[in-house]
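Starting off, we have a lone chain in the form predicted alone, written out as structure tokens.
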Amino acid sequence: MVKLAIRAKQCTFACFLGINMEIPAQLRQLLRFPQNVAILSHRNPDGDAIGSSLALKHFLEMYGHQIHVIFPSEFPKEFEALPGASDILIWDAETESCKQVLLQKNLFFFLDFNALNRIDKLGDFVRDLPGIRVMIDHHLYPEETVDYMFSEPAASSTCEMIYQFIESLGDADKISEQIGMCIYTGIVTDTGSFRHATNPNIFRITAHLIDNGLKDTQVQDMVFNSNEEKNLRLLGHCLANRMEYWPEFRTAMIWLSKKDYEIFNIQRGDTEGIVNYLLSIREVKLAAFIHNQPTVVKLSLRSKGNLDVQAICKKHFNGGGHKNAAGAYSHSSLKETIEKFKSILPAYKSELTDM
């Protein structure tokens, strides 16, 4: 089912799954001629943010568009192998250069985020710049601050949506091996290697990508088999010393302090995926990873089944995300944040213990 609604500022909302997007004629016309394009994604970019941004970059470059990809902060080193990753600009590290680039742009793509506050000061700068804005995203409750919005929370990933965007333009045959590698990276990371958030469409997409030259096992190795020794030692520490389990609530938690960050020299991306180990416990329905970053305490929640962790994050920690994967920040201390998390569990006992 396709839902198309015209909103303020000529905003177009396209809702789809498993079929082509409806791309308005005005946007199709715009993309026929070379534009000066910025592709932006969220802070602490993950595989989906990076993969979708680079896939769209390579596709648009085929039509002569001038493209810059800009992220608010650095990305995990395992994604450096993606084609075009070395050209990504990082706002935190090169703010003035990013500003000069953005001032030249007339077309902005917002990928894998649904509100400008997700890109922090980069969003503040972009907010008042002239130009057309296009959002492609799969998170709940997008802000209507763009000219064209493609939003589908049921999609596995923004990379799935980028594939459908290209396909709906009639260009599926132009999805090269390098574009396929980028798209597959986002799908495989956001689905946990096809363990959750799946749908029939992503398997069709993956089959097409492999037919077009994708080396899927190479991407799997890049994402999941590129740990350093310290990563395994950190995981061992988390499971042996920082894990708590409350069987009466079918809930498990791992926490890390600032001291842990110092001891293990934890860098961006080193803790990615740790929370998912808790879900491997048969009885666990809710998993939490709470860690003390330099200025805030970050929470990452994951769930099985119908438990909506997005709603939990939104209600108690001003966060958000997806039904089974969400996150939030707390300006309280690590201890206070953990105690608050524990204190809310009784209110969800019926949902947590419902088989």
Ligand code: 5GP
Second form
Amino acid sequence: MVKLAIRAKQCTFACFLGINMEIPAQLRQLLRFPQNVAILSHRNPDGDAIGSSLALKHFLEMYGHQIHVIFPSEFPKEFEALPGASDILIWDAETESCKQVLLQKNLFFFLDFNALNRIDKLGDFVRDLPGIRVMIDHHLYPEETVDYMFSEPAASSTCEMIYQFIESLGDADKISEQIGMCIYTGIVTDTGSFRHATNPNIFRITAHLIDNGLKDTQVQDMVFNSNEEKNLRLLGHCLANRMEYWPEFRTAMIWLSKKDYEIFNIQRGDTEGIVNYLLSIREVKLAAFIHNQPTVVKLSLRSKGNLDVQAICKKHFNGGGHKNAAGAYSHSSLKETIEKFKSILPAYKSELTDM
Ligand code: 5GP
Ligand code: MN
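We have the form predicted alone; now please give the form predicted in complex with the named molecule.
Entire complex below, previous chain first.
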């Protein structure tokens, strides 16, 4: 099979001004006839992973494709309200049925992740299967092992790219209220409700989605007013007892131990967004959330402006992500990971304090 990597134009904002994504004729042709399609996204799926997967599913179903969406692990409860969410298969929970489904597939979409190792064992299984692979993603440095790659690190979200993908196929008029709800979910979650990673295109897209029936405030309500009491108690604990601030490095950190996980009965998704509170301190340029999940220590870094946390995660912790939002896993202890994080700050002092 000839491997063809199509890299969407590296961004200037010009590529968002209505210029179509280049979709190769062979792929257009393939999509014209019903295929057996798997849509996969990353572990601990967020609003963009779920929104992009379901939007693409609803769109492709209009052409008679047989679709399954498969995630490595469960998604947060607030997204259960998205149309089609109840049909999503979870690899960790039903590995055998996922394998049976995947064996039938001839077309794979990889959404919102840039390398098969980001989906662990699901990636190992899919790696050896026959079939055409299409990646649509906005993370930096994608693995070029797919047949068709749409990579746009300057896109706000994979959902924005799904909109462009549909538009480039000439089908913008097919974007229903249902598809709009899914696309808007990813745009809203990946931009923190239009606060970062924005560009002119997402405002145009949003206007079009609202014209087509999207109830935008309902989605914002679904995403942001989804806490339980325990989430606010946990947030209070993080801010009161687990926050450190180093003004000389314009850096703040929140950490959580295994014990905290037990005491607050922290489940998947419960810690989402906590790191962002640190960025609300005016002087803070770098925010870290370092937490001892049941089996591994996870780092989430966020930054303001030009500070590239993707590069920091990659260089020191073997992780990755985006310039202003990146993450990594550490197999050292929580204490060692925090110490290591603190120890690298002096090397970034000039970047951190230069505004
Ligand atoms: P979060 O901190 O919310 O888990 O992740 C922020 C961003 O960094 C996301 O886009 C996520 O995909 C990416 N990311 C998180 N952890 C890792 C990791 O271990 N490796 C890589 N390559 N990217 C990560
Ligand atoms: Mn994303």
